[in-house]
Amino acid sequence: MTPDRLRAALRGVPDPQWLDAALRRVATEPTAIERFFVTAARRCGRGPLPDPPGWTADEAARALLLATLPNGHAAAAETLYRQGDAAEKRAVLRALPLLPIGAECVPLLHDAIRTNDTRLVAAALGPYARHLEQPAWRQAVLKCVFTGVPLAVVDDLPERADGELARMLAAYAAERHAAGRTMPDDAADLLRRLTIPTPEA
């Protein structure tokens, strides 16, 4: 995802010329950006966009109002995120792999992991998410196996699954086994892909 293409994408809001004015605004006053941030959803509407998917328009608006800013991105996505809905909290979330933060804002994705809104748990597993320890990461995947986020939401999965998370995936299939329920279809197929047969001596 780059910031041309989320611009791209909100040719089409109602207050195109709204958000033509409020990047130019934040890009040489930052501290503007609290203002347009809470407005975006009311000014650019919140529907889903057709590209990229997965995208609602306020979600887009503001994750370019924050990639808008001259510096301090990391200080203003703690800030938006702390002070914001659940709506504002995701565009940062969403955000932060736009942003030249590097690690700083992982312990944003530690907090969303800890919440109980499924939609704050698949914000944090974006590409961000490559900043998690991988302990954290594993958890956070197991997490999404128990609320009934769908593991595609989840950036890398194929290439960070591992041993550790099998035998995390192998453990919760038994519990849910032993009380009469089964696993969530995409979970039970990354088990099955990550299960290795022993071969026989």
Second form
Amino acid sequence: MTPDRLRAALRGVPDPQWLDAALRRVATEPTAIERFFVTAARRCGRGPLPDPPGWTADEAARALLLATLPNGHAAAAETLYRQGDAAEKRAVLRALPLLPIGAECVPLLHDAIRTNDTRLVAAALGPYARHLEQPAWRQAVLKCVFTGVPLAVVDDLPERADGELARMLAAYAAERHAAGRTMPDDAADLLRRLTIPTPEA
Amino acid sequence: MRIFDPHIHMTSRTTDDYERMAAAGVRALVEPAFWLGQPRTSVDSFVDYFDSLIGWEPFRAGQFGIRHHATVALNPKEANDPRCRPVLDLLPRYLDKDGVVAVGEIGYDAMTPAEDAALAGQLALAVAYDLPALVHTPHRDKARGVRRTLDVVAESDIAPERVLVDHLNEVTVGLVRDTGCWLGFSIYPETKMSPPRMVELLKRYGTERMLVNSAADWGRSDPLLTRATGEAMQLAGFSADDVDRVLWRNPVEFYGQSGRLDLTALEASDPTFAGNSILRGGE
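Beyond the form predicted alone, can we have the form predicted in complex with its partner chain?
Time for the whole complex; same chain goes first.
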């Protein structure tokens, strides 16, 4: 995902002039972002965008506002997340991979994964989760399985899933089985892929 | 029967209650900020509470197809504790949020000078943020409290049609009926109002600007008494349209004044709301 693609997708929002003006202002006056960020959904709508898939108008507008800041991205992301409602928090999490930052915002992922709000857990497992340490990442994947978040939201899952995750999934599958329940299909598929040896192995 | 509960403290209810409410026809609600059953001692616990009103509670409600909005304020009880009053400086941050549709609940508990200041100050905040106000009336010395509340509202810059005066009863309804304010009634198992008594008030005063809530909170209360009141109205001869006005259109109209009431997801998912307007009448 790139800011340019989000900007193109947002041309059709109800009030594109508002967004253009907000972006221009944020580029030169970074502190103005707080007020624009909170009102973005009322101006741009909350519906899903036709493209890119999986983005809503408010998320895209807020991510674009953050990406437009001239500097101080990590500090702004932290503030907007801490002061945000659930939709604002989610938008910050979705914006993280678009920002010129390192691992400074990993504490926001930890916070989101601690919640039981599946929208936040899902948003924490996008491309920025490459900065998340492996034990926390495995726990988050298992939490997805546990709370019904589709594993398709987990970025880089096939490459990153390891033997320890397979062990954890198998243990969870055993618990489910003992209770007379089944595993979600996507988790069962993942476990199968991780445990069946490939031909060349 | 579609139900919008305009005043219910879901923080003090279990997730099972959401499930029962959805089954009874509750599609939307407003959760006003109040206390935690025991007094708070610091501003930080307000922050966590307000965050849950715009984070966790809407998510919990959404799992049962119920749209959750909130009102935010320093409540009358805690306005008397100097340790809590600095929360007034934090309110502007929350009054800007999408899910916040009014300032509330504000008003009187023991009618102290500290409550006077908090009420007047927060009515001014409602004007500044272009929001309606939800005003609680006291449980003790209620008639005097209602009169004093109406005086403060009249002295403020807020328009009466943007004020909901809540927890009214047979003794206090007449004081508010001709002020232009909206009238709220909390239906409880024992205290406040009951469904049969509410029906009598609706017969006498009509359905205009009348709102019915369950207020369900830490005390003995029942989140399904909105539905029970709708059924009692029908048994007493009120039409389905009358019931819809009191239990849906009136709260939608009052909180709709915020410009932030968002019921589009409900309209999309429920054939009852086919059509374009959230103000659509009838069933």
